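Just one chain is shown here, as structure tokens, and it is the form predicted alone.
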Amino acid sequence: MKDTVKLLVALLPGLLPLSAHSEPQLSVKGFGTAVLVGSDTDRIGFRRDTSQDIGARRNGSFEPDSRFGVQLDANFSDDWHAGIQWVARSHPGDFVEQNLDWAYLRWRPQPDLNVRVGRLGFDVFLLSEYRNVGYAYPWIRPPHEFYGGLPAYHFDGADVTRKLVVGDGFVTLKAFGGFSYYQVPATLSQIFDAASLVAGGSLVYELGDWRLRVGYTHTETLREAPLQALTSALNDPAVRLLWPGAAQVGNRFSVRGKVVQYSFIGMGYDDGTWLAQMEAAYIDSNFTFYPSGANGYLSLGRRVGPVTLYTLLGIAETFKDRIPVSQPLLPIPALVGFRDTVDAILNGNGVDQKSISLGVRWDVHENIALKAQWSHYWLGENGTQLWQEPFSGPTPREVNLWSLGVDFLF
């Protein structure tokens, strides 16, 4: 919460002189989604993304996907604009601070150039800045394999956008950078206060019914994970005497200074009747808890009057060899249990997932859409990081998921 207060205070000096010369034009908009989601198993819980600590099971739950957002915009002139967006959603961290996605000041020095400073949406992929606005896309939720592993929704910093006319189309260039602070559930503690430096850029080309986007994002972690108790135990002389392998795995728990790089491409088509969209990304990482990998999806749909029928194919795979964790010299139950915990933390962070979804959207009224979706997931061994896993026992290799929801704007 302190970071948010500092951010808003930093914006005020820029807003005050503007408001002194002109009466701002204010507008308030909002959006919301209510979704009931359930599966055919209690062995594993479905969560929308890895920022959540609650998963939906056989009985169903409204928590993973339901949310409500309010957006305030203030136009001071043609050149100056401020925006704030806050979204109430299921989150284990600071409910007020972590759900504040936008709080920025925008300056337009030229008609085709925008500069924004403040809290900005983490604009990494096609849907990143509006993935909470369910009304903006046909599915119940953004493709799980692609967006489920992205727990950061915003960063504090700046971006610069330039729009150019190229032939019959438009090219939008963006560069951004700043500091990302986000809270996620952790294995041995309730919350991990993660922080990273972020920088990147993207190019978007729009021509008629087509939209193409390519980009790159670089992140570097700034904090260690809350694993002090575990690392202290690994360094204990008695533990190392009875378990020599403890010394070999101890250094793998350091996360500060680790780098993750995202390279991605996305394409969309929408002619009013047919719609198609795909995205693919490669993640290059030296981060033990977020290994390198690739993911992508393809969606096809067709509108028939107010009804949209769609299908969605998704895939995600991490490229990681299993880290060997040796057994203790003596089968002492407490030490064997500790060894198994270490093994689970080091090797239980992969994603090996494929899915197919069928769904329907019905626009029953202006700004109101009803949706229903069925998804079938294939989960590989040690590949369920996107889900809420059980504390013990095997996880299912296949899961059916059903979802019923409504999206609205106001």
Second form
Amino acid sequence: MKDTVKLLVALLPGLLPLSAHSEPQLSVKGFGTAVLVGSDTDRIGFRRDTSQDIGARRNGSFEPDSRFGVQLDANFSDDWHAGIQWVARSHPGDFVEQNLDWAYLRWRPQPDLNVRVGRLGFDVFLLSEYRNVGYAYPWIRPPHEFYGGLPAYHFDGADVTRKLVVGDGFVTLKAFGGFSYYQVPATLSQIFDAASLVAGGSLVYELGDWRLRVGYTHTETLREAPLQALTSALNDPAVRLLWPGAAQVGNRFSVRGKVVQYSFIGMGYDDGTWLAQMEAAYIDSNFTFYPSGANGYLSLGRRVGPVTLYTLLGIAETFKDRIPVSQPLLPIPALVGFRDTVDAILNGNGVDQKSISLGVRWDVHENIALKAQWSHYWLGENGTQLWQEPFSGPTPREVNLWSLGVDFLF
Amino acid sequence: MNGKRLPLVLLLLLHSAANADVAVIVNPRNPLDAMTSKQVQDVFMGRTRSFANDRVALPIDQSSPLRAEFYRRLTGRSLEQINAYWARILFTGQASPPLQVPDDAAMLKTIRDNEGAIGYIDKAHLDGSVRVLLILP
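Would you generate the structure of this protein in the form predicted in complex with its partner chain, following the form predicted alone above?
Whole complex next, starting from this chain.
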């Protein structure tokens, strides 16, 4: 993470003599979004994705969706380019380091071949690399069912992209690999400093107004979650004597070496007037806290002058059998409370959610778009992992969410 | 009298900007004779970085009102849509949008000075120093 950035900065001056131009061409560009989001309940909080521990309720909040990004680009020659992008957004992780989404050196040995090394966007789904750039998509935020469960924004490593002409269209092949360091809010503790090995590839086919993308990403967790206090309590002989079931669940908390695989297909159509986009993914996981599941969405939109009207349907379901957690032999309140916490951690991470949204984007001025969106969510029992859940008590089955925002580029 | 004439002049100017043919131009040393609308689109949208003869293409954009006209005629899309498209490419570190020059005079000079450059101007401002590959009516 920080070391990669330091290495890149240290390498840059050494690479400068390679450039053909004496002075690099520098440019500073950026983007921003301000969104007020609120719901019709105080029993559950809406968060943009699982990297956040804040939640918007009845009163509304600017926190989940508002962001501000700055990008510095340096062109050293036709072949060499460096870019840095930092995006201020709300999450409990390191505000400086975790918000650095891009810091890379790009080499273009041929016009249609790109090699990049450094910190790069996590390119698992169609929008995952530019989730923060609201101006680039019609909705107020990327579809929640699809992107809400994706807390990693970047990885440190390399990617290679090759573009080919196929008939009247273009095929882009991409392979990437590296390490992803990200921080997520964790149950019982501060924060989980997650580390994963990531590797994947994708194929994009663009033909006229159509864009098709298929991809696969493999991740392997490298660190244990901060649950040592809990696992040592489960291994305590006194606890095991009064609660024999503790032995059966004690080994469920290890996350190191666990693999998550994402298989994905997405399609987009935009003829200037009508737009449509869909994505579907299957996530295969042997990670207790991130169960296997499938998700998808479909969006249709129509432009009328500077106004785009759209609708969005989303669905996300995890496939997970409830892990049985037996009761202690004696109903000692402290032990029952402990058992319930263990049960909540093991079984409280399901996603069962569907939604319909209606929205409007109004391009009021070049590089400024106003947006408004209403969404209705249907949430299943133990299906609210993408939301900020209450410590106890039932979660609502239906939630209405409204959002008003502005996106801009500079 | 003057007070009445000014709006009329403005109206005529706006009228001509919206109705002028847009000429897609390259350096005279570029051996290409013509390009299709799709080929020009592929270069200006960053889908390809070379001409049909495999030479490296350097698209040059304008920051003048002609820019909106050029993209409307070439792609049927508004500037907002073009900017949203480039925001995706730029902020994912894939490529940068074409460099911009302020007006037709600067465009003519840039095209004359760069063998691989491709740009566009109002057809009425063509001066014979560049080669026209496509007229967007």
